[in-house]
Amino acid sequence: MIIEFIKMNGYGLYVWLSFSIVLFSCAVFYLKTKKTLRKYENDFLVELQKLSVEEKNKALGNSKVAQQILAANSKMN
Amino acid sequence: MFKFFSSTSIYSLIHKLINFINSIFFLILIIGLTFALVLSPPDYIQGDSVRIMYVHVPAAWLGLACFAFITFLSIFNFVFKIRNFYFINKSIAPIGLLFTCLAIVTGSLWGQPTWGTWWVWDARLTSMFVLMLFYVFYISAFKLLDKEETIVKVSSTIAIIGSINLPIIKYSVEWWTTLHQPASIKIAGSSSVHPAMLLPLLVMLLVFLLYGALIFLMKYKTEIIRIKKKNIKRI
């Protein structure tokens, strides 16, 4: 029964290949996008650390985005 | 009016939406795949090869929808000069290209057992190929040009010219004799797809929509961080 399901009456190669290509491409694209996002978040934090204490406090005080990136990074660590 | 589109107010919403989609995505994917590969019946003519429809059709629809959306925002950006639309378009384009490529590849894999050929230069297939080329040109504008103003002009021009291809894709099966079958599902009018196949198709469309939204949100978030990083001393 499992063999029949895999063979799909002779169309198995086309069906499984189609679904595999879609799932694989989408997974690779997702991981690549996630990696880029992490890289930019880390780069942002590195830039933030380079600022003087006064500049850093000003940036964190004025920017909700900076606060959230810092908070998200603290959670991950 | 457009305060909602400011990057700061959108950023926290994006974070919540990404978490929400991540929490439900795999459940809906499993349901969609179970329907598509196990529960839906084979077609009386095409047999089990019809299951390719559940990935081919949503990919093609979303490939077209992304380009239509890009064109709409490009025109809007041309008139109102809303900078966030530039970033939205930049984030959507790769998703549209991915879906268009997947539609072409899965269509080819469906064509071989159904028509006896992987590819034929008929109106529908050729117009989809042209759409893929427009996506490549559009994304290249962002990669190759430096000045944002120039990128907006060039990419918007590509999008507006490329949008002429959208009705050609839609009506190609009616205007010309093609191997590709006419539309089975119509926005206005009845669908010729049996509910037993329509339901899996709609679930898989939801899976593709959620996936596209997830990638878009991640890419858009990346763009916001990139801009904030660039202007970190001016925050």
Given for the second form:
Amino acid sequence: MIIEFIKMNGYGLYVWLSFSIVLFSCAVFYLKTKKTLRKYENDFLVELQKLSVEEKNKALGNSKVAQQILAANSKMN
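Return one more block: the form predicted alone, after the form predicted together with the partner chain shown previously.
Only one chain is given; partner chains and other molecules are left out.
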């Protein structure tokens, strides 16, 4: 039963090869995107540290994304 499913009437090689290529491509794309996002978040945090206290509070008060980045970074440290 399982062997028949894997073979798929002779098309199993193509189906499973295609499936594995797509899965691998999605994994690579996800990892590259995650790496790029972390780089941008770290760059943002460096720029945020350069600001004065007033400018920092203004930037954090106006942006929920900035608050999330700061919160995520504080959890990692």
